[in-house]
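The chain that follows stands alone, in the form predicted alone, written as structure tokens.
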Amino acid sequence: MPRYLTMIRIDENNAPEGGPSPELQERMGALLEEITRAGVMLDTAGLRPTAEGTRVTWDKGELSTTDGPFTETKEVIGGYSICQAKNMAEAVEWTKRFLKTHEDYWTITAEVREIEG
């Protein structure tokens, strides 16, 4: 069965202060439990802020590192999931349900891509 990586993109500068509300966490937890029981979810997690991250770049034979925050980037990966679904349509449907757990004031984008191999 194909596996899909869903990357949740957020704008750290416009994310709600204090993070997800308790109500959002409850709705999200219920959906993640449903996805797991359905045998679809393989792994998921939120990511720490970019201020705590480091980028490692290979450019023309040279390695360099840049510590966060990455202020030149408007959107960053704030979380991810790896699921197995019968096709892209099913993976996108689960992703839509995940995004709908958020309140209207959130602006997030999810990118769903099939994992090769």
Second form
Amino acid sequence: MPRYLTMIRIDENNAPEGGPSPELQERMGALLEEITRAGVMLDTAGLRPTAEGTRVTWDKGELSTTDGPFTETKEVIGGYSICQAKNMAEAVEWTKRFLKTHEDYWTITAEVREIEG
Amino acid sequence: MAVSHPPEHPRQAAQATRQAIETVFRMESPRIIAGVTRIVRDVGIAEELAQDALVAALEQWPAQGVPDNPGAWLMATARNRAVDLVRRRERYARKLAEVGRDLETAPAQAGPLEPADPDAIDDDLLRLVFIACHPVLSTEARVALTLRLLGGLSTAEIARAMLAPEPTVAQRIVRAKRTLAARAVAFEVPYGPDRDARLGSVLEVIYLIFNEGYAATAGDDLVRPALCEDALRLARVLTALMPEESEAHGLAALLELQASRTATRTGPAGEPVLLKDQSRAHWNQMLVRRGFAALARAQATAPSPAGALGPYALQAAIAACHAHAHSYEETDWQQIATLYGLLAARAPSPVVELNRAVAVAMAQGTEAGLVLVDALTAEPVLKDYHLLPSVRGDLLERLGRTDEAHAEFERAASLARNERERELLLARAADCWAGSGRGARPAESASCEGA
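Please move on to the form predicted together with the partner chain, as the form predicted alone is already shown.
Every chain and every other molecule in the complex is listed next, the one we just looked at coming first.
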């Protein structure tokens, strides 16, 4: 059964103020527990804002670092999950359920990718 | 980026909907079957009703769209049909009674029909686990039924996994469901001493499924990872259903740790790679950590006297020793030998003894291990077990007794049923002839590899 990395992409510049509502957190918590109890969820976490992040680039033999926030980037990764699912369709179905826990005023994109090996 | 929603063509849309339905059904079917079994008290009928709900979805969703909560829709549809069925049965029974005939069978009791809450679903699932692994069924039937009802695998997938013809597996499942109905096996979680025996069967079935994938006893492939993952998922589900059960965590820990090595157990051509030669850098560290965490839960929930671990948790502890070691040489063999001693006391078996011998050979010297192995050669249970001559050949080789080692490897090869393992053993036999050859190989046994 393959593993899938789901990257949650958000727009930090247009994220709802105050972050996730308590109701959202509750729905999300319940769903994450359900995915775990189904034996599917291996690991998941949110990420701290890019303001606290650093990019390290290797470009033609030159190392450079850029401290966040990465305001020029429309979408940044705000969280991830690693799931063990039967196939891509199942991984996508869980991802849809995850997105559906959000209120209508959210705009988020989840990218589901199979982990190699 | 291709946007798949909304699809451009009706046919594409129909296909997407169909795929969505099948995916959701597969994900939800264990819970649906469990919930419906509570009402109709028969897993065979419950499975048919779940299938009916699938058919209803295939008819309605393409036109009406996939509902917001597809899992709940399927569950509600299946439950409604179950309730109809029970009512019809009751009406029929009443009619029979009215015309004055004796009832041969009491009408089935309908379960409470309140909306399904998560705890109730968990209870139902656990009951379904205990039914699928009921001792009234043969081991093969338990395995097939567990994969079918709880793993959501199709008959064709189970047949492929078990290397059995599809009609055989289908027959096995049909007969198993019939046996359960005929023997009126109760839909319940047993308690008291019965519970321990039944839980043993549940754990064993999951372990067997994993092992069939991990150390394929026959066939051309050494590892069938999909089967391992199914078993691992079942073990994870079981720990969620029985959070206070130390051995459920122990089994989960064992399987997580064993699965962490999957990628390194075979070479590019599918040949087996011995534990010593596995690249530890490629052991899956996330699974290792999950294994450690599950082992810690097994220890925390172990019954008194404190730390009295069961056989699965002990095997997990051994696997954890390997995972903790940075290299084969740095492994704490003394600790492993001690754990095998505990395991031999808790669940004595010649196979455990053989594994203990390997650990003793590493911890206390090859001679000490060989004494233990030699004592096992008269063991009838191990008469055709290829790992006995394999281990013995290995120890002999290390002691420089290459002629004897050669004979043992050849014998091991003749007993191995897995093609890949046979090749490896023949190669090792040839090495012995070549004298120093590739140099001494380390001991490798079922559980130094397997645990």
